[in-house]
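For reference, the chain that follows is the form predicted alone, supplied as C-alpha cells.
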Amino acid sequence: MMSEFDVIVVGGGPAGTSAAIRLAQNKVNVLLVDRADPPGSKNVSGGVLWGNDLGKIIPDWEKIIPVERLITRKGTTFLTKDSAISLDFSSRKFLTNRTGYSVLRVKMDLALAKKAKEEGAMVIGGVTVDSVARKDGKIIGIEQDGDTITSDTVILAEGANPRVAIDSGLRKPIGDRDVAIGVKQIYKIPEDKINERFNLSGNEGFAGEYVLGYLPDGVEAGGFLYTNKNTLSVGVVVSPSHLRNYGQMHSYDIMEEFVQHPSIARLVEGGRLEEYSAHLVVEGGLSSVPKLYGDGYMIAGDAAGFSFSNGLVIQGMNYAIASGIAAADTFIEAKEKGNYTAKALSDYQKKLEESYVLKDLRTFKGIENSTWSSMAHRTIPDILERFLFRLNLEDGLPKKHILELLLRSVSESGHNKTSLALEAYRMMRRM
C-alpha cells in the first residue's frame, strides 16, 4: 500500500519550512502541518538570523525574508543594581559578511512556509498533532483526531516543547535541564531614534546579551535586546528551577526588573509597548538531545535541542535550519534506495555530525553548567563592578597597582582566591 505523501513535516518553524522546502525542490512529496494558522504564526520568538544556511535553499534569502537589520553592533553585559558592564563589539566587516540579521519570527515563519508551498509542498495551518501513527514498529505518518495520514518518513520539528516527540515516546520528557523560560516585549519606537539610541545609521542593527546580576534571592536569569526596523524586542530567559524554588518571583518581575534597570530604560524610553509573549527556549546543549533517528522519523531544530549559548553568543535558528536542511537530504537519499529504516536513516547522524551542528554542542559540552551559575550571574558581576570602579574613581589618593585592585575586588568579594581560579578555569575551558 502506497503511503499518502512521502514525508509528513510536523512543524512550521525554521527546522520543519527550510526542510519542506528542500524537499519540494528535489519534486518530493510533503506535507507540512502545523499547529498555527497560518503557519508559523505563533512563533513568537526574535533574535539574530545568521542565514548561511539559509542561503542554500533560498539564494536571495535576503530578498525573500522580511529581515529588519544588518547586525553591525554586538554587545555582551553584566548588569549590577548600579552598574553596567560591557563588551561592545562594532565592525565594518559585518558589511562585507551580511549574515546576520535581526528579524521577527511571525514575518520570517510566514514567509518560510510560503516559499515552501510556492515549491509545491502542501502547507496546512490549524492541525494539531495527536501522535505520530505505527504499523509494525515503524512510524507511518500522524495521528489527528483519529485520522491517519500516512507517509513514509516523518520529520518533527515542533520546537522547544515538542510534545508528539514526547507522548510517542520518541524522546524523555522535558525538564528543567533543558529548557528555559522566555519572556519578550515589543516596543514601538521611531526608526530614527533607534538609530539615535544605538549609534546607528541606515540599516544597521544592534545585538546584545545581558546577565541580570542583581535579583533578589540569588534568582539567575539573563535579557537580550535586538533593535529592529521601528521596534525594539526586549526580553529575559530565567531558569524554570529558580522560578520554582524561589517562589515569590515571577518571570514577568523579572522582566519589569530587567525593563526598569537605568541602562535598559533609557533605550525603550517612550516605546510603546505592542507586544508580550512567553515561551520556551533550548538551553540543556548535547546532554538534552535525543536519539534523532528511528524507523521511518528524524527530529530536527528545537526539537532535537539543537541550540548553543555561553553567554556572548546566542544561537538556535541556524541550527535549526541546518538540521532541517540535512534531514531532507537524508530523505532524498533514502528514497534513491527505497529505504526508510533506521539504518538508512542514520545518515541525518552523520551529516550533522560532520557539520557544526553538533560539533559546536561537543565543543561546548557542560557549557549550560557555566552560563547557569553563580560564578556567572553573581561572582563575575559583582568583582568587576568593584574593580572597574575604584579603577576608573578619582578620589585624591595615590593610584593602584592594577593586579592590586583586581586581588582586592576579589577579597571583598568574599570569595576564596584559590577556589575562585579553578573555577574561573573551568568556565574558560567550557566556552
Given for the second form:
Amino acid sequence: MMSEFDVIVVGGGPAGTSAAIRLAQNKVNVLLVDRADPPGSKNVSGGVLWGNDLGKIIPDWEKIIPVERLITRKGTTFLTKDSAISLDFSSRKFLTNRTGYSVLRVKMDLALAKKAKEEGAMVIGGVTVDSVARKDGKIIGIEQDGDTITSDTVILAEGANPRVAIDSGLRKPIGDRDVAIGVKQIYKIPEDKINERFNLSGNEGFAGEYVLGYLPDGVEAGGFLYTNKNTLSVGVVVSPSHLRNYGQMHSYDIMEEFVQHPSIARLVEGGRLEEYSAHLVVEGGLSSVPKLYGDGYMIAGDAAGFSFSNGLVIQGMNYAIASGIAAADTFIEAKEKGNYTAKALSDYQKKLEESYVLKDLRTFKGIENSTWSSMAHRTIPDILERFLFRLNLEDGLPKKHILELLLRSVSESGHNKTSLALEAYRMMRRM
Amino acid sequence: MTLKIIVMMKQVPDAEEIFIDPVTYTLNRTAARGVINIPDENALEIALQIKDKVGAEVTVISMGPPQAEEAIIECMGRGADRGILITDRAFAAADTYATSLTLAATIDKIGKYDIILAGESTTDSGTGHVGPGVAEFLDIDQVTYAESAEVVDDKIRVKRILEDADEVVEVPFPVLVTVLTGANIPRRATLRRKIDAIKKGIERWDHETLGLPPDWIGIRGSPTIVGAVKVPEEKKRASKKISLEQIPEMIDELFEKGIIKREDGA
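Write the structure block of the form predicted in complex with its partner chain for the protein whose form predicted alone appears above.
Entire complex below, previous chain first.
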C-alpha cells in the first residue's frame, strides 16, 4: 500500500525544519508536525546561531531568518563572589568571517517553518504526536489521537525531551547525566544603551559564557548573556544531578543569583523582564546518543543528543541543522532505490561520521566530566582570583615574580601543586 | 435532512501579546499572533457537540485578512466540514454595521441553514453587535448569552446565563445563538482532520462573490465615526505598611474615608 507521505518530520525546531526544507526542495512529499501553534512557538535556546549549515539549504539565510546581531565580541568569564575574571575577545575579523548571530528562537523557528511551507512541505502546528506506527517491526508512520498517518520514513526531531522516541522505545529515557536545565530571561533595553554597555556599534553583538564559581560546593552551573537588537538573553544552565545532591538549591534561585551578581546586574540594569522560560539542554556527550536509524526512521538534533560544549563554546543549533540535512539527504538517496530499511538508512550514520557532528562527539568524548567538574567551577576561579588580586594590588611591599605569585595562590587555595597540574593537563587534553 | 450549522469565527490578535501604544493610544497588535476569538471557540464546540449527537454539516465563516485561513483550518481540524474566508481589501475598516451586513450576505449566499452560532463578542473590540446584527439583517430569531445548547426535535434548546437568573428557551429553526466565553472546553484538533482540511482547502469569497455594492461595505458602508480614543488616567494609589495588630484600625479608617462601605449602607 502506498504511504500518504514520503516523510513525516516530528518537531519544528532547527533540525526538523531544516530536514523539511531540504526534502521539499527535492520534491519530496513531506509533512512537518509541531506541538506548538504556530510551529516552533514553544522552542527555547540560549540564542547564538552558527549558520554555515543553514547556508546549504537557504543561501540568503541572513535575510530569511530574523537575525538579531552579528557576534563580533566573545567573552568567557569566571565569576566568584567578589570578582569577575574574563577572557574577552573582540575582533573586526568577525565582520568579514561572519559566522554567528544572536537570534530569538520563536521568530527564527517560525521563519524556518514558513520557509518549509513555501518550499512545498505541509506544515501543521498545535498537534502532539503520540507515537510512531509500526507494522511487522518496521516503522510505517505515526499515531495521533487514534489515527495512523503513514509515511515511508519518519524523522524524529522532537528536541531535548523526545517523548515519541522514548515512548516508542527508540531511545532510552533521558537521565540526569544526559541533560542540564536551562533557565532564561529576556530583558528589554534600548539599542543604544546595549551598544554603550557592551562597547558595540551598529549590529555588532556580544556573546558571553560564564562559570558561576560562587555557588555552594557540589552545585555546578554555567551562565550566558547574549545581546539581541534591543533585548538581552540571559540565562543559566545547571545539572539536575547537582540540584538533587544539594536539596536547598533550585534552578530559578541560581538564575536570580546570576542576574544579581554585581558584574551582571550592571549589564541588565533598568531592563524590563519580557520573557522567562526554561528548557532542557542536551549535555550528555557521546554516551547519550541513541541508535540513530532503523527500519523507516532516523533521529536528528537534540533528540539524538547532538550538541557541543567545552565551557568556552556552546553549540547546538548548528548540529541540529547539519543532522536534519543529513537525514533529508539520506532519504532522498534511499527514495531513488525505493528502499527505506535500516540498511538503506544506515547512510545517515555514515554522513554524520564524516561530518563534524559525530566527529566532534568522538573527539570530545567524556568532556562533560571536565566541563561539569569542581576543577573548572571552583578551583580555577578561586586560584585565579587569589593570583590576580595579589598581582594587581599595590600594598607597599616588594614585588614578586608572576610564577611565584601563582604558586603561592595555588598553595593558599589548599591544593597540591603536582596533582593540580596533572588534573589541569588532563582537562586541557579533553577540551 | 442533515442539519446545517454555520459558525461565525474571527481571528483576533492574542490578547496576551497586545498593548496600547503610549503615543497614539491605538492597539499595537503587530507582534501578536493570530488566534481564534475565545467565545467563537466555544460556539464551534457547541456546533460540534450537536454534530456528534444528531449529525450536522458545520460550516465556518470568517471575515478577515488572508492569514485568517490558519484559524479556519484549525476549526476544520477540530471537526468543521467546510471553511469560507470572506477576504477583500474593500472590506477594510468595516464597523459592526458593515461587518454584520457582509456576514449576513455571506450566509444568504450559502443558502440553506438551520442554526448560526457565534461568540458573544470579540476580545479585540468587544461590542457584541455582530451576532445580533446578522440576525436582524437575516430577519431571523436570536438567542444571546448562551452557555449550552442542544437540538430537541426541530428546535434548539438554549440555556442562557443572565445577571439574576438562568433561562432556558426553545426556538424553532432558523435561529442565531451567541455563546459566552468559557461556556465549554473546546476540543483539540487532530492531525488527521488538519491534513484533510489542508488538502480540501478553504473557499475565498470577495465582495463580488457576494454581490455587495462597494458603498455598502468597508469604511464606506460604516456609519460609525470614532471621535477620539482616550486612555483613562491612572489613579494615584497610596500604600502603607502595617502590622497584623493594626488591621482593625486600618479597616475603621477605610470606613471613615468612605473607601469601603457596609453592605446595609450604614
